[in-house]
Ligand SMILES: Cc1cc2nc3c(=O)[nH]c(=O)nc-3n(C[C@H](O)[C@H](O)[C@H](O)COP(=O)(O)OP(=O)(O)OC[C@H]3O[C@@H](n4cnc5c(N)ncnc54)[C@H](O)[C@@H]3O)c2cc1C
Amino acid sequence: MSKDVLIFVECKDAVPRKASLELLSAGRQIAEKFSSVLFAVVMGSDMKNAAGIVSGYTDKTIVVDDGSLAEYGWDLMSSVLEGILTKYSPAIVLGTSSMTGKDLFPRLAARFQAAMVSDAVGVDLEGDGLKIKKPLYGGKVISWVAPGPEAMLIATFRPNSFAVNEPGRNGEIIEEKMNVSKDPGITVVSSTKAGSKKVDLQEADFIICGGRGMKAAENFSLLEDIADLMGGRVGASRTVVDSKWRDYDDQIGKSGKTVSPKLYIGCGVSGALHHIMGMDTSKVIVAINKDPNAPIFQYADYGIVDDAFAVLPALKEELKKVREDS
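Put the chain from that sequence into structure form on its own, the form predicted alone.
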């Protein structure tokens, strides 16, 4: 059975997301391991530029350019992607563990009766086969999953799971004209796109997260200042979002977003399991909490037992000095 690999590329404003470039880099290694073809699928409206970027990583880039695909809709995207998978028959399908990926890929796995691994964080290419690394129970258990020899594998990976390699190819671009027809039972009444220019939370290399210990919404301005100095993003615990101090778009955890930044700083975050499950694969975790028994210290690489309002102003000033000196 062919071991061809296919990457579903997510784009923002017709530009491939960093998380998708990570998957393209990892997909190249997997394809070379099995001497197979690396495909990528780019869908949307006016995707010529995106296809050009993606073709630098792939053997073949499949482009479905249609105005109906300008905005994500599970009915359209799943129908088109089902047609692509049926036509090209890849053995391995990779996507990002994003809001889109979590909505789209379980539907496709059910349609193809494929093996499904979600929220993975790495691969092992040693030996004859492919193993996928998936954390369980808030990172307390690391499992390795190996797909069967005959089943299609669909796997979604957390952003920041792989490095982005330099493009070094000039892959073929294939324009596909698929039947893009809307589900007559679903009508989009309206949609509103946030005009934020912030770094995407799931792709941020640096996240400073506020918990209940931040005491009030206005105190998050201090975290915003630090995030700006670091070129990162502010996150929030579920308690903070439930209190209306921050928008849901900032929520990290099982019921929010899953993140894997290079550096995560938790400020006044207790470390409840549903939050830990959303950030346990961060490369370095720093916890600031005045309660020495806070659960988050069990997961932290570095812990500061002190009031966040004593630590954060000092941190901000030190970062400003470094910025001015550089």
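Requested next: the structure of the form predicted together with this ligand (the form predicted alone having been shown above).
If you are looking for partners or other molecules, they are not here, because only the chain is given.
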């Protein structure tokens, strides 16, 4: 049986998301191991440009360009994917464990009776098959999971699970017309997009997270400035969200979002277990806290023990220099 790999590419403003480029890079390694074909599927409205970028990574890029796919809906997307998975029958389907991925793939897995592994953070290609690394219990335990031999595997990964490689290919682009079917039971009344040009919190490489130690909503502008400078995002602890200083969208932790940026900086965050669960897969963790005994120092790589309000202006200046040099 072939072990073809298919990547579901997510786009933002018709550009492939970084998380999808990561999957394309990882998918290449998997396809090489099994000497199989690497497919990608790009769907939406006006996707030519995105397909061009994606084809730099794949053997075959399937584009479904259809005005009725402009807005996301699991009903629309799953009907298209159903057609594609049936026609091309890949053995391994990879997606991002984004809001879209979490909404869409379980339905497809049930439709195809597929092995479903979600919210994974890595793969192991040593040995015969494919092993998937998936954290459990808020990251307290790591499990290694294998799909059954006959089943189609659908796996979703957290953003920042893989490095993005150089494209360097010129794969075939296949334009497909697929049946888009809508669930008659759902009518969208309205949808509001914050219209933010900023990266998603879960996809950000750089996160500076404020805790109760930031004292007030207006002080988060200090963090916003640094996040903007670094092309990253501001996160928040639950206490901050409960105090209405920041939106729930920004909350990192057990009852908020799970993030794994390259660099996480916590400012005035104590490091309660509930918070740590949402960020301990970050590559590098920095803590800024005036209390040397704050639990966050047990999880951090680097720490500054000082008043955040004295540290942050200096940090902004130093980071500005780094940016200007590069």
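Quick caveat, the model's predicted, so the values are computed rather than measured. Residue numbers count along the first chain shown, from 1. In this text, the rigid core denotes the largest set of C-alpha atoms whose superposition between the two forms falls within 1.5 Å.
A236 is among the residues whose C-alpha shifts by 2 Å or more between the two forms once the rigid core is aligned. The two forms, fitted on the rigid core, differ between the two forms by less than 2 Å at the CA of K133. In the core-superposed comparison between the two forms, the C-alpha atom of F105 has shifted by less than 2 angstroms. Core-based alignment between the two forms gives a C-alpha movement of 6.1 Å at I304.
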